[in-house]
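Single chain ahead, by itself, as structure tokens, in the form predicted alone.
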Amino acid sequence: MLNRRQLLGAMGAAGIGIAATACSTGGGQPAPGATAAPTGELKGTVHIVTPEFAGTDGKEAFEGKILKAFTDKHPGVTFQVDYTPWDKLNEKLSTLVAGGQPSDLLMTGMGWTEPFAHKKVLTKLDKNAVLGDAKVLDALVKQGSFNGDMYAMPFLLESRPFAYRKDLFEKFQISTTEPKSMEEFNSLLEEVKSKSGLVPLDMLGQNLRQIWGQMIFAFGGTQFSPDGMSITFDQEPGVKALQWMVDLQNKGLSDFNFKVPTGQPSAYQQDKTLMAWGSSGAWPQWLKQTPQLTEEGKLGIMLMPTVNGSKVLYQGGTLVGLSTRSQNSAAATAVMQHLITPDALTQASLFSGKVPARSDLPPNPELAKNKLLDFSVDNLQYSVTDGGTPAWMEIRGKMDPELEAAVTGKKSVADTIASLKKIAEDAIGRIK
């Protein structure tokens, strides 16, 4: 069950990557040059680009509930919402920026803040004015920050632990003890394959860039230097992480060909695997398509161990930024303040299945049913993410084809790393 105790407990623990150390609340002085808190009567249209709230149900959740609650208080404000899917979002935002007409509010992903802040697409925010008294993990505020200033407000998080079929593990007499090392995790996959006869893990059918990002941390490395201006993924941990992914495919422990179109039942849902790299955001889809998999006796959840005895949990997410070209920054800032309220975040989390950014939401019986979300909240201290360079938007879209070539045997690991290194160094060189 999602509650204050669990989130605060997670915040107090030390970890790696974007690991949490404390929470942020209002108070203090605004950063110089940051947008001010809105005052007076609000009116006009607020334009929003969002990769969340897809489909008719999403539109109803966002405009019919979340934004309606805002206009009930501010009837002079109207909205124009552009629902752009994640795989088209970077292109959409780039087109808007190039055309000089970006929306007032831009919803982006983890790792996107540095590039858009560096290009002056996002406005520096007054953290205290935007967040108010909301308790938000400092590590998440950091994900929305660039050079120490906040440029995007954390909104929703998407963690990816490993889900497994507890009932089938018991049927095939496979231990459910969580692996404590990479060797134990690899042995578990081999055991699942030998005893069940199935491909053990649904992982390579998902985003290869994000998998590699997590596994570099699992092997004890990073992708970029702390200032994001040089690469580190070409070092031993990055090479070992990619080799591990290639070995998964070659040994039949996971299958790149298990990819399915967005919204379709995954290989795990189709009983092709006993384990899945499961997103908390997949929970609503599981409930609709394969509710039996969410039952207590069938769902087990575990984390990825690391070479140094810790664990990792890949963390994506959605942040909200204010465009530097906003024509209605007062109303747009007030909308950001509304989006971080408990009611708005609860509605957003109920629809998306993703983890709400603030830690002090009241208990909700529907949110409590999302076991992947609950597990993610309990283990936020192990969170890692990819990116971390102002050149990320030029790099990220070129990584998957290179990684796919390695996983499918069309390119060696060494040649793939060399290609990725050239792509990243060229992109970073253009912003120096």
Contents of the next structure:
Amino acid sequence: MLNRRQLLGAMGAAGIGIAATACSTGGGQPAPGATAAPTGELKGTVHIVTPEFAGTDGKEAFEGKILKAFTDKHPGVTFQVDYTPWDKLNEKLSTLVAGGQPSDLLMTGMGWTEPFAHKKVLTKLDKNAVLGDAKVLDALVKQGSFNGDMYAMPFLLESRPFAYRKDLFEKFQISTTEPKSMEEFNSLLEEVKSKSGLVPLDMLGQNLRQIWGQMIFAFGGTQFSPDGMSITFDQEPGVKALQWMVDLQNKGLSDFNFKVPTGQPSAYQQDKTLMAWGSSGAWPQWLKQTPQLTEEGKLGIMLMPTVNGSKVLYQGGTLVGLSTRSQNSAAATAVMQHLITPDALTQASLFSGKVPARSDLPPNPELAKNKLLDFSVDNLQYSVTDGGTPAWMEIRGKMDPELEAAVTGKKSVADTIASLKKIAEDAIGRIK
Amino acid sequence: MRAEKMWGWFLTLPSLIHTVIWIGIPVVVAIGMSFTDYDIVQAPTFAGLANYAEILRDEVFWKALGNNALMAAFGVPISMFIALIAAVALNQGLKGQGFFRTMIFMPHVTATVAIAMIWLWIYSGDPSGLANRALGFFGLAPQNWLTNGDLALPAVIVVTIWQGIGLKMLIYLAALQGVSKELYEAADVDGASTIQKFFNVTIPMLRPATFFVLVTSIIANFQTFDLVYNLTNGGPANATTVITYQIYVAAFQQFRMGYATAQSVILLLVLVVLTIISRRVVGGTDGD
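Having gone through the form predicted alone, I am curious about the other one (the form predicted in complex with its partner chain); can you provide its structure?
Starting with the chain above, the whole complex follows.
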């Protein structure tokens, strides 16, 4: 098991070996056809599309610090950065590809690698050349892989443990003992509701597809077969997971209507709920909008237990891929190598609040202040994510309306699963 | 005569070139692409009528078409009626009418994203949202306007009505100023009341404008995209999705350009049919 102090705190360079057994390192031969390590003097412009560094602060963090450190070493390279929010990223990438001028480097999300690699948007990467000696969990490397080859480099992770109001739990005399089973978790929600009179959990107001993705794992299932070419979410765990979400809404334990526009304070931040499906990436927003919630006595964190006695931690994330149509792949590959360096990754993590993909970063007191991040690093081994099929880009967009219909009572769980099955099978059928 | 015709063609040429290059060719290409399977990255492959066959089975597409029809059925007549009343009222030489004309026209020239932001606040499910405050004033419970599947579409229709009044009013105002005063004077001589003059002089004389407003409004309603995109993303559970949003999703989120263009072709056909029906119902003149 990885340890917080191993990863962010006291380990440092001297302690790298401690975590080595749990991590992937370089080694072995490059995959055939993979991009090679750049050599010689680098020059030219590298075009990057990123959803990660929003606003002027983000631009300053990315171009003013992270990329500047690169150009200090390689003055012949300039950058053209396209800042695109997550909800517009798919459109941006598709229009760039359609326009025949995709970026050199594309930052994408978890679950996107298989579709983009399958469509030959991403170049096969030489894992050794890109990651060097960086310690990156094998599970994360797998998230950037397709058919056993790495196509995208893990960069940042957005972990979602449950945050809860420790002070209010104590005030309402609610047990803070971490639930060990699904039953205990459900009982906790019921207890919060009965004692506080509030909707306990701010979860259904978020992305239903991601919630379902996590809960399928919590009920012991998977969404797709290992090769991604057949569905498994229609089996009992998938059905139970969706029923659990519907029950949350029907019992008033979470509320679909607690949606807020991006950037606005969540229901948890507005004291409408005592628990939140909190994202480590939301930490900077919490610090700005409701810093009191981040205080030691007020913030408790726990994980979702599973039916098999383990836990789950939903993991979104940002990966970096190299376009197959890159006009400057040597410089772009060097930029990838730079992005995974401790300094660059720490800067990126400090800005975004997200978990750095490599586990051997030197200690950084500022980074350690993000308690959700800190907790997530401790529990990375419980990471799960949704997706896992080359047809994911088509399927994911059609999931939310179906899941919304189930949660709002417009469609039964059985009908919803049947619709989703048809959608997924049609999409997978088109890529076979 | 021949020289006049040549001169006419010459004057039409810029518009003709523009139409062929920017409308004609894309339409032909789109129709051709609608018979292909095209994922943007790989070259298109001929798919025959597969995309159209899939559209027939696509419940979400028909839901979107139904939502568009509802938006047009409720939004167009209501906004046309309000625009007509506003145009007549603001054509009386009232004090401050310039200000009111500007205010009513303002939503038309305001970016839809900005409009959506304002209405997101108005429709906030929180009791502090403006719409819920209004309900609270009458002692009614707050509503989740945009996440309630029964309320979301009506809520979006209200915004389209509000946004669409300005341009319709402007067209009616221009048409009203073209109505001969002699007709009203003749009606006065005949002893017609204000309401009789409205129904027997104003409305008939505005028939060409009404036809134009009706057709352009229907087309605009079927092309609604940015409002839905910014207000609801088509949700909840596709309650507010519209055809253009589905085309966007297919093309840019699912990388199915062939399917998206097939949907576009269906939309084009729907609009052609609705225009023909509008012409029959309202009876536009040859000069329209």
